[in-house]
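Okay, so here's just one chain, in C-alpha cells, the form predicted alone.
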Amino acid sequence: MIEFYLDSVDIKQVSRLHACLPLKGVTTNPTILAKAKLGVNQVLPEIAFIIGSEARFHVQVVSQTVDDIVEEAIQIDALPYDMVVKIPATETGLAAIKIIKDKDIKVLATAIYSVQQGIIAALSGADYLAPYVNRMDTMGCDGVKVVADLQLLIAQQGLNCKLLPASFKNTLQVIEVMKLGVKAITIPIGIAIQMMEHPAVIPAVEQFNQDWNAVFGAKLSYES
C-alpha cells in the first residue's frame, strides 16, 4: 500500500486527519518547522502519540557542507522514532548522501525538479526521492511527466527506491501522481481534506437522512 504522509507539523490537524486517513507519518522541512515556530523535538512527540510507535518521519538537515551534513544525519537517525533524513539533491547533498548510505541510514533526496536529477540521487542511494510537482509545473515544466520518467527509470534500473512527490496545488496532481504506481506520496493538510469532500455530498447525505426519518422517524437501521 502507498505510504500517505502529510506535508505538516499542524499537530491539531494531524490528529484530526490521522482518525480517517491512513497516514504513515509526516514530512518536514526547515520551512514548515520555522513557520509553526516549533523545533524536531516538539513536533516529533506530540505526533509519534497520535499515530503511534510505527509513524516515519521525514526530517531535514540544514547543515552545509558534507561533513556536516553526514554529522547532523547520523544524529537525526539517532532519533528515538523511525527516521528519514532529507538532504536536497545538490553537488554537496548527493557527495553526502554515498557517506551516509554507507552508515545504513534512510535517505530521501528532496528538492527534486528534473528527471535527471532525480536518477543520479536515486542512483546515488537515496532511499526516497521528492519531486516537487507543482513547483515544477510553475517553472513550466511538467512535474506529473517527470514523476512518470522517474518512475519508469528506477523500475527499469531495478533501483530499490520509492518517489515520495510532493508539492501539490489541487487534488487532480495528487491522482495523476498516483494513478503512476509511485509508493509514497506527502500532501498538505488542504489538499488532504479536499480529498474527502465534493459539493455534492452533503445534499446527498442530508436527502438519505430526510427519506429514512420521513418514514421510520428515530429509529436506527438495526431497529427498523
Contents of the next structure:
Amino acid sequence: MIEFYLDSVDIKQVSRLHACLPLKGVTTNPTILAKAKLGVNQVLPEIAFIIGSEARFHVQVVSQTVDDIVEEAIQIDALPYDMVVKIPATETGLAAIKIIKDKDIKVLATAIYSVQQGIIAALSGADYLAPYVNRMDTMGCDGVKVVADLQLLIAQQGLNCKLLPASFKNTLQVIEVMKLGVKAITIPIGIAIQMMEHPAVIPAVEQFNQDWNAVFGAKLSYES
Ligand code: G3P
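Output the form predicted in complex with SN-glycerol-3-phosphate (G3P) next; the form predicted alone has already been displayed.
All chains and molecules follow, beginning with the one already shown.
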C-alpha cells in the first residue's frame, strides 16, 4: 500500500486524520516548523504518541555545506524514531546524499522541480524523491507529467527509489499522481479533508436517517 503522509505538524489535525486515514507518518520542512513555531523535539514525540512507534518522520536539514549537511543528517537519523532525512537536491545537497548513502541513512531528495534534477538525485542514492507538483504547475510546467517521467526513468534504471510527490493544492493533482502508482505521497491537511468530502454525502446520510427513524424510531438495524 502507498505510504500516506500528512505534510503538517498540526497535532490536533494529525490526531483527527489519524483516526480515519492510514497514516504512515508526517513530512515536515523548515517552513512548516517555523510557521507552527514548533521544533522537531516538540513535534515528534507528540505525533509518535498519536500514530504509534511505527510512525515515520521526514525532517529536512537546514545546513548549507556538504560537511554540515552530513553531520546534521547523522544527528537527525539518531533521533529515536523511524527517520528519513530530507535534503534539498541542489549540487551541495546531492554531494551530501552520495556520502550519506554509505552511512545507511534513509534520505529523501526534496525540492524537485524537474525530471532532470529528480533522476540525478535518484542516481545519487536517494531513497525517496519529492517532486513539488503544484509548485511546478504554477510555474507552467506539468507537475504530474514530471512525476510520470521520473517513475518511468526510475523503473528503467532499476533504482530502489520511491517517489513521494509533495506540494498539492487540489485533490485532482493527488489522484492523478496516485494513478501513476507512486509508492508514497504527502498532502496538506486541507487537501486530506477535502478528499473525504463531497457535497452529496451529508444530505444522502441525513435522508437515510430520516427514512429509518420514520419507520423504526430509535431501533438499531439489528433490532429491527
Ligand atoms: O515539503 C515540500 C512541500 O511541503 C511543499 O508544499 O504547499 O509549500 O508547495 P507547498
